[in-house]
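A lone chain, given as structure tokens: the form predicted on its own.
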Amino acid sequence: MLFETVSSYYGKLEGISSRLEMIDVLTQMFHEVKASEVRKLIYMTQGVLAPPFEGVEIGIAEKLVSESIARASGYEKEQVYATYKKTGDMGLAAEQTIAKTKLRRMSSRKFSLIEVFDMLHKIATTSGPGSQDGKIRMMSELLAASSPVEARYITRFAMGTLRLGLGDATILEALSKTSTGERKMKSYLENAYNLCSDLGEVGEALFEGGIGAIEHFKVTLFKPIRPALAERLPTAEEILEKMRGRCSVESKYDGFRVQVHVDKKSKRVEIFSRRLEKVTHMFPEIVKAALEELDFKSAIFDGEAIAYNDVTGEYYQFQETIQRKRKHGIEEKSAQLPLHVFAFDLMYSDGEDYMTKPYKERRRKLEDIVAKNGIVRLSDEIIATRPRELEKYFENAVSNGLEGIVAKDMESFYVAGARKFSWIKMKRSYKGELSDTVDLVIIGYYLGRGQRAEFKFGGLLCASYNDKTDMFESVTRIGTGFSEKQMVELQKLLDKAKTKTKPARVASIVVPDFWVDPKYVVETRADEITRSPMHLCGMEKLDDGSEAGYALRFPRLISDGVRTDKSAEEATTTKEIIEMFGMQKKIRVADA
């Protein structure tokens, strides 16, 4: 497949605002690709060089790219940069500069998709002395031999700003339609994706072996499983009713969600974050403990890593634990803030898949293999059959500085990549506030006004994620809770992600000063959820014929900034917002 063809399809996708039309264009593109090419086409369409757990990052510096465009076209760097400032998009700057190049194209040969992908991979992974000059040389050669429209997408991809507005769910639906002519096979593809976390691998398997190959995906060591997620309920009575009168109840720790893969024969341990990024090097004490303390040959287990004082039994706050997530000074910080991992679920052990076994069996096996007092230890647990038992355990967890509790259906399977009532969380609440925080996606921002006129940044427009439509629906504007430092940092971050038009996956009738690609998540607290005709989160027709969605009242940012442990698709869903709206009414009745 020629990269020229890929660029043509990307141009079509860029001009589409309808998700259904996007699926149709993607389907047409997939019909033209070979099985040997589809993995790399999917990665490129996602804007990545590899799945997150492989740690191969694209994102070449602006200065390096502008110099590459200059060399490829015969213009000065200052001229390229001026075009970039005028267009606000280095991809368009590359397209316009290459279109009026001063240099003669040395060959009329056209690049294939594979050639472009492999060259970009080489550029991204080149390191060591002289690597910067090498990157500029390779990038300029690639651009010089490209057409203007190819240069646009090569440049955007290289900078990590492809901006096609596609989510994984949209790509999965297009793959289903390519294979069967319908979108109904998406659930099978999604299940395979949940087990391997590699959309390129799923696409390649589909093209080579059809839907039969997809149905036979299995858990594999060192390929992270997309994590199971919990639903919310506000009272012990409702939790027990949903769990048919009996459930396991565990403490909810406020640390790093980690998925640990261990193979003692090869002495290999890999640790993956909630976002499925490899973070093994950050936690040497967990690696050592996984090999020395646990009674199995190989395993995959879920846990929460948290800074914990063994002497006092004190759990440290998340703000302290997060200091352990770093690239440098790891040994020093490890000594200052030693971590423990509280293991709370088992997905695989010694060649056996435990995901399809009931939770009570997974827990029993976990108890057999995890030591009681080590770096890796079991999460606390009780079996509750009465509301007061659950409430008392919840109160103890909160008094110990934890977030709350998670109740688990003892007969349920491990549901990868989904939020089901097999797990239900109940978190501490504060007077005059919602019973839980919400994680929202930034879709736009405002300029500073009044007292904030000295800052360019004035506030955020945020959205919930509708996992049924794969859209981000506006739910609130946030204008408070920012420190001056945060305002400066958010301005710098969002300037790089702003777009001239509303992104294709964003649903909002509220218009910010600048739209932003939906990829950054912020933790927010509010007084309550209300109905609003201004926000499209859960928008529906009411009995009186008017339409209203849901919105947050008095929202404010509560964390230090953007949540790096969550992707946009892991944000609070529209369904959850609607459920929380219903819960707050029940809480008010109970309080009255």
Second form
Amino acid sequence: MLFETVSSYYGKLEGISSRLEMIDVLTQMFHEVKASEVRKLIYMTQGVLAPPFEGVEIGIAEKLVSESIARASGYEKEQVYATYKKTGDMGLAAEQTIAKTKLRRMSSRKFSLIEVFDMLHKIATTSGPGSQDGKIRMMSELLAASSPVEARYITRFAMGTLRLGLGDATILEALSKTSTGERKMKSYLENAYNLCSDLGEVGEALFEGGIGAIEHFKVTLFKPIRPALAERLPTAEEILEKMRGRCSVESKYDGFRVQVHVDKKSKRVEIFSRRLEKVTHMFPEIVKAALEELDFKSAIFDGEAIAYNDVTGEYYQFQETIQRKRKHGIEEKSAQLPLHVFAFDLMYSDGEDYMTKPYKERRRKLEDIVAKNGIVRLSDEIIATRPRELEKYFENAVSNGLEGIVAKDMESFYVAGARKFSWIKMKRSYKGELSDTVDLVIIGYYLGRGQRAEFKFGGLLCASYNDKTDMFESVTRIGTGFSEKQMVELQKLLDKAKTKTKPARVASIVVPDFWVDPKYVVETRADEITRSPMHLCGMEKLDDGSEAGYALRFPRLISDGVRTDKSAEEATTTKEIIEMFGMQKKIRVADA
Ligand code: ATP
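What I would like now is the form predicted in complex with adenosine-5'-triphosphate (ATP), since the data block earlier showed the form predicted on its own; can you produce it?
Let us now look at the entire complex, which starts with that chain.
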């Protein structure tokens, strides 16, 4: 496939404001690509060079790119920069500069998608002395032989600002349509994606082996599984009812979720975060313990890493655990904050897939594998059959400084990548507030008014994620509770992510001063959820014929800045907001 063809599809995608149209254009594009090319086409369309868990960073510096455009066109760097300042987009600056190039084209050869991808990969991964010059040379050669439109997308991709506004679910739906003409194969493809977290791999398997290969997709060591997630219920009675009268109940540790992959033969360990980033370097003691303490040849298990003092029995908060994220000082931090992993699930062991076995079997195997008093230990567990047992366990967990409990359906499979009632969380609540925090996606921001005018930033427009439609639906404005530092930082961050028009996957009738690419998640707390005609989260027709969605009342940020452990698609879903609204009503009735 020629890169020229890819560019023309990207051009079409950019102008589209409806998700269904996006799926159609993607489907046409996939119809033109060969099986040997589809993996790279998918990565490129996602704006990445490899599946995100590989951590291959694109994002070549502005200076380097402008220098390359200058060299490729015969203009001065300053002239390129002036066009960039005028357009606000280096991609457009490249396009316009290449269109009026002063240099004669050396050849009329056209680049293939694979050539462009491989060259950009080389540019991004070249390092060491003299690498800057090498990068500029390669990038300028690429741009000099490109058409203006190709230069637009090469530049944006290289800078990490391709932003076609496509979610994983949209790409999966287009792949489904490409293979069968319908969207209904999506659930099989989703399942394969949940097992490997690599859209390129799923696309390649589909193109090479058809839907049969997708149906028989297997979990593999060192490819992260998309994590199982918990639903919420407010009372022990409801949890037990949902679990058919009997369930496993565990402490909910407020630490850092880790998915550990271990192969003792090759002495390889990889640790993935909840967002499936490789975080192995952060946890040297877990790597060591995984190889030395546990009784298996190879395994994949889930756990929560948390600093815990064996002597005092004290757990440290998430914030303290996260301090270790700083790359430096990891060794000192290991000594100061003794870290443990509380293992709570097993997905794979010694060549056997445990995900399709019931939880009671996975837990039994985990008990065989995990030593009693090591760095890796088992999560606490009781089997509850009566509400009072569950409540007592919950109260005890909270008084020990834990977040609450997670109840588990003992008969259920491991449900990768989904929030299902096979896990139900119950957290401690505070009077006059929603019992849980809500993770929202920033879809727009406002400028400061009055006293705030000195900071350009004045507030956020936020959305929940509707996982059925793959859209971000507005749910609240946050206008208060920001520190000066937060305002400055948010302004800086959002200024780079702002878009001229409403992004295709955003649903909102409230119009902010600036729309923002839906990619940043903030953790918020609110007093309650109300019905609102202003917000499109869960918008539906009511009995009286009017329409209403859901909105948060008195929302405020509770994290320092954006949550780096969650992607936009991992934010609180519209379905969860509606469930929380229902729970809040029940609690009120119970309180009255
Ligand atoms: P939260 O902010 O409540 O952790 P979340 O969206 O990150 O929400 P949920 O699926 O709602 O995650 O809750 C499950 C999370 O709780 C897991 O991701 C994990 O990090 C943490 N956790 C702590 N202890 C356990 C446990 N025993 N079993 C399962 N998950 C646990």
